[in-house]
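Below sits a lone chain in structure tokens, taken as the form predicted alone.
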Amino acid sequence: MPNFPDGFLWGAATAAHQVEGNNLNNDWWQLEQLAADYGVEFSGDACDSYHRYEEDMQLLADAGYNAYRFSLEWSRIEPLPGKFSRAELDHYRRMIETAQRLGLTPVVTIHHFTHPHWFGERGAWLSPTATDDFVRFVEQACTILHDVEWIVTINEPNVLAITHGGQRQVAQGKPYPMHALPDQEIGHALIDAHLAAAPLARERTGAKVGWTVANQALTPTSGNEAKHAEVQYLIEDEYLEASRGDDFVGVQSYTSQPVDADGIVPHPEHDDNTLMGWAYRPDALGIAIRHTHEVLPDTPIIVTENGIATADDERRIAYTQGALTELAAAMADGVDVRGYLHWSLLDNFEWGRWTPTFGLVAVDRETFERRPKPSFSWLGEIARRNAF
């Protein structure tokens, strides 16, 4: 394999409310309290990143990487409508600054899946002050990233479209859609705030600005490419589209799914599903590579997720060096890629449940020891070599 090109971002990527613990604010620790009969576990003390986030950022740096992902908690810098806390944007500004001194080049997310309280009890992303309220926090945020290089306004805006729309069909009565497409109007309010709120990003911050998109690897069945062409453009191409002109688009891929004429197809029960049932499908980010070129063939792209669900290390590097292939083949081919962000750098809160490890490092939740997995020196070294 040929190297890498200069100045490729290697890294690992988390969430906030995944990994900081103790989000007392938002809509997912009421989710935790309110559905915690029906199997959603407690975040809790998560991986206490938030006290722990140099240990975090100094394994990366001495195994070698050159990158961390990491988001703002909403609900902590912005706890009361207009009402902005000092010291929650100190502590990320310090979070950003400690990053820079290890040599971690800040991949900053400003909104990954969680909101404060209060913007839920307008409505979320359906209420009429929904953009305003965002591009609010997103000026505050930007008093803080001065000098970081890459900023995503969004996490996978097609996912929160779907369990946002999963919800809302509960709170009618209805019961949680399976296998469910975007709702199409939360959608339609993501891409609003987006496209409000990226190019102040980028005028306040003179930042690289983007979103992620979640891509699914969509492939049609026999005599069914009309059914995948519509279930993959509502799925995934309309918000691919919204990234028209930014700076960078996120590729954030983990597994394939057929479509066929009733649309997407659930995964068969299989013995190498991962632990979130998911087929095993490394060479994903190939083709969700490939699809997001062709739908903007001028964009910049960083594989800001990809990774898999399992309790063998090996099988992860296994996993890893099939997909790190298919990324490779696809920029010999001309895609441009400017970066590859695995996830997760820790074994964390996986929205709802525990079991499931994408960690490179495993964390014991009792002490918070780090222990780094044979897969995160593996990575590491290439990271190191920028190269195979």
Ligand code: IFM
Contents of the next structure:
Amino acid sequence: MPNFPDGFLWGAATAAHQVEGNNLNNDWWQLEQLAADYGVEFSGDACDSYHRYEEDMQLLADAGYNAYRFSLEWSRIEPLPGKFSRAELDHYRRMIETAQRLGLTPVVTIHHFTHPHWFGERGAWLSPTATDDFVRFVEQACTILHDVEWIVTINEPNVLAITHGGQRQVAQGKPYPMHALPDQEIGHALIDAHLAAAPLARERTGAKVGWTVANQALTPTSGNEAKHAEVQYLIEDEYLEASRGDDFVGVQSYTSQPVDADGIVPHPEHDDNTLMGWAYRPDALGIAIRHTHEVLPDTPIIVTENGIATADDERRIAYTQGALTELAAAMADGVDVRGYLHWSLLDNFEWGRWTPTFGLVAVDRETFERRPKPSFSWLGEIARRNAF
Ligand code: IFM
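Let's compare: the form predicted alone is above, so bring in the form predicted together with the ligand.
Let's see the whole complex now, leading with the same chain.
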């Protein structure tokens, strides 16, 4: 059973809007109201982690983990352009200090999918002021991040460019595109924002700064290698390349898909699919890590997300065991991986849906009671021993 290097991060991840509750002032809250008739569910109180974060972190620490990834909610910190809430910054500062007191290394994401209303009204990432707006927020965020070791500027910019691209199409009266590639204009705006924010955060905090990319683990079907390379560049590699020179890059992997002459092959319904409708592919993590290493051979990697939406916790253990086997093999082959952060700590709000349960810990949505699943202690034990 391989031992992992000293200081290897073993943790779980969440994001503010998915767990905090009542983020009244962001774009997702607005979308949840507007799209309710189309079956989009409401985040509401979520897991009430805005108030219960200490309980969440205590669970992690007691179970043997040494890291927790969570995000800042921009719409709380900057409710109006240029008007910052000192009280909300203090709230996130308390989260950082709580993690540190409990022996958890905080991995802090500055932006995880949501933005304040006013930023949306300006045109979001397509606004001419987008980078300046984001940098102004990052400057304020840095005032509470001075002793944080790992900072993610933006979570999954490639997914953000797909979802915002879809919303852009809808606003133009077109149907929401299925299996779309990132909107390149939005993607390039996100890259600009990262390239402006990362050096600033590094300089102001001394932290290791990077961003996280949704790794698709795309594979070519026979004879379609050129198309595969083209799609892979547009959907993933452009965003990986923007991380060249960063202190780390976050790999986020769940499944794998083939590419044929027409692009990504839509995944058919199958008994074995996860609750997201994705193919059950524990091996995707190995493909994702190795591909990221090929593009960025000198950049350390953290697995900032990996997990499975399932109601069957034994399946979660089997999936994670498979993924960790691939991770260990990639490390044995020389890939520099610094940590593994499971998605997710809690069964949380999966962007408009509550049924895809990714959590190591279930949450009673009436009482907010946390109920750890067997997978939680299983992974915690691996973390405690730093061996698997
Ligand atoms: O829940 C999301 C997370 O916010 C970003 N990465 C993928 C997860 C599962 O869909």
